[in-house]
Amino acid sequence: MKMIRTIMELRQTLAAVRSEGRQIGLVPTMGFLHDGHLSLIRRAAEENSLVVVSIFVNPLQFGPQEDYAAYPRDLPRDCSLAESAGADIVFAPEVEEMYPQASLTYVEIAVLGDELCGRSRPGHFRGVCTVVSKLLHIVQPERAYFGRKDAQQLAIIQRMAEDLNFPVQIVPVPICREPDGLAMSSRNSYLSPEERSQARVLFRALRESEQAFAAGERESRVFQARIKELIEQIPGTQIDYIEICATQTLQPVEQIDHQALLALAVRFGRTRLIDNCLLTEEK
C-alpha cells in the first residue's frame, strides 16, 4: 500500500492507473478507522481494481463549538487497518494541501441540508459537500462508498452527485454495529463507560420501532413519543431530534406510507450520537 500526501502525486499516480483501464473506488473518511470504515474498504476492494482511502479531518464541517481539535487522529494505525481491508492508496493531505488559501468557493445543497443534523449544525453540510466534491474531482473514481449510518449525508451526497453530473456511482453500505447494537462511530471513543452503556438505548428504540411498524403502526407521533419516553428515562441525555421523514426529501411525515426513515440524534454527556433505520413494508 502507498501513502500519498499531495494532490499532484495522487493525480499522477491515478492517471497511470486509468491508462491501464483499471477502475478506481474511493472511500472518503476522517480517519480513526473502525470496522464500519473497513466494511466500506472491503466492499470497494471487491468491486474495483484499485481502492483509494482518503483520511482527512475536514475543518469546514466543524462548527465553532464542535470538536475539530479534539477529533481522534492516529494515522499509522489507520494506514495499517486500511491496508488490511484492501486499500491500495491512502490519501492523507494536510489542511494546507486541501485549502491552500481561504476558500471563496463552496458547494451547498438546499433543503436536504436544512433538516435533521442541519438544524443544529449550520454550515456542516456545506463543509461536507465541498470536501467530497474536491475529493471526487481529485480522484475521479468510478465508485465512492458511504455508510448508511449518516443517512442524511448519504442522501445529500447522492443528490449532489446527480445534480452536478459527477460521473460516479455512490454506493451505500449497511450500518456496522457493536455486539450490543450500538452503531460504530469514531465518536464512541468519547463516551465514558457509563455513557457507553446508556447509548444502547438508541438501538433498543430502533428495534422497538421496527417491531411496532411490523405490527401495523403508521403514526409518526406514536413512534416519536415512545422513543422520547425510552431516552428520557436515562439521566443526562439530551435529545437533538427524533424524526420520521421521507427517504428522498428528508421532509417530516405524519403518516408513514410504505416506508420512511427514522433518524435519531442524542447527546450522552458531551457526545452527540446519530443512528437510524428504515421503516419499510418491503421485504
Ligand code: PAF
Contents of the next structure:
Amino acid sequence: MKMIRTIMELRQTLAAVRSEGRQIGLVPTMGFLHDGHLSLIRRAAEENSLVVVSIFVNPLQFGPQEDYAAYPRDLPRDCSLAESAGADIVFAPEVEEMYPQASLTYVEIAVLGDELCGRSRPGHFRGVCTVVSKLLHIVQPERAYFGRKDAQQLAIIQRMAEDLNFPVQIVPVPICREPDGLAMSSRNSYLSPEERSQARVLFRALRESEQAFAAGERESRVFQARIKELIEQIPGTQIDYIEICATQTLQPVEQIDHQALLALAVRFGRTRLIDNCLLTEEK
Ligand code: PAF
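Target state, the form predicted in complex with the ligand; input state, the form predicted on its own:
Following is the full complex, with the preceding chain placed first.
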C-alpha cells in the first residue's frame, strides 16, 4: 500500500491506473478508523480494482466551538488498518495541500443541509460538500462509499452528485455496530465509561421504534414521545433532535406512509452522537 501526501502525486498515480482500464473506488474518511470504515474499504475492494482511502480531518466542516483540534488522529495505525482491509492508496494531505489559500468557492446544498444536524451545525454540510467535491475531482473514482450512520450526509452527497452530474456512483454501506448495538463512530472514543454505557439507549430507542412500527404504529409524535421519555430517564443527556422524515428530502413527516427515516442526535456529556434506522414496510 502506498501513502500519498500531495494532489499532484495522487493524480499522476491514478492517471496511470486509469490508463490500464482499472476501476477506482474512493472511501473518504477523517481517519481514526474503526470497523465501520473498514467495512467501507472492504466493500470498495470487492467492487473496484484499486481503492483509495482519503484521511483528512476537514477544518471546513467544523464550527468554531466544535472539536476540530481535539478530533482523534492516528495516521500510522490508520494506514495499517486500511491496508489490512484492502486499501491500495491512503491519501493523507495536510490542510495546506487541500486549502492552499482561503477558499472563495464552496459547494452548498439548499434545504437538505438545513435540516437535522444542519440546525445545530450551521455550515457543516457546506464543508462536507466542498471537501467531497474536491476529493471526487481529484480522485475521479467510479464509485465512492459512505456509511448509512450519517444518513443526512449520505442523502446530501447523493443529491449533490445528481445535481452536479458527478460521474460517480455513490454507494451506501450499512451501519456497523458494537456488540451492544452502539453505532461505531470515531467520536465514541470521547465517552467516559459511564457515558459509553448510557449511550446504549440510542440503539434501544431505535429497536423499540422498529418493533412499534412492525406492530402498526405510524404516528411520528408517538415514536418521538416514547424516545424522548427513554432518553430523558438518563441524567446528563441532552436531546438535539428526534426526527422522523422522508429518506431523500429529509422533510419531517407526521404520519409515516410506507417508509421513513428515524434519526436521533443526543449529547452524552460533551459528546454528541447520531444514529438512525429506516422504518419500512419493505422486507
Ligand atoms: O463522514 C466523514 O468522515 C466526513 O464527513 C467526510 C465524508 C470524510 C468528509 O470530510
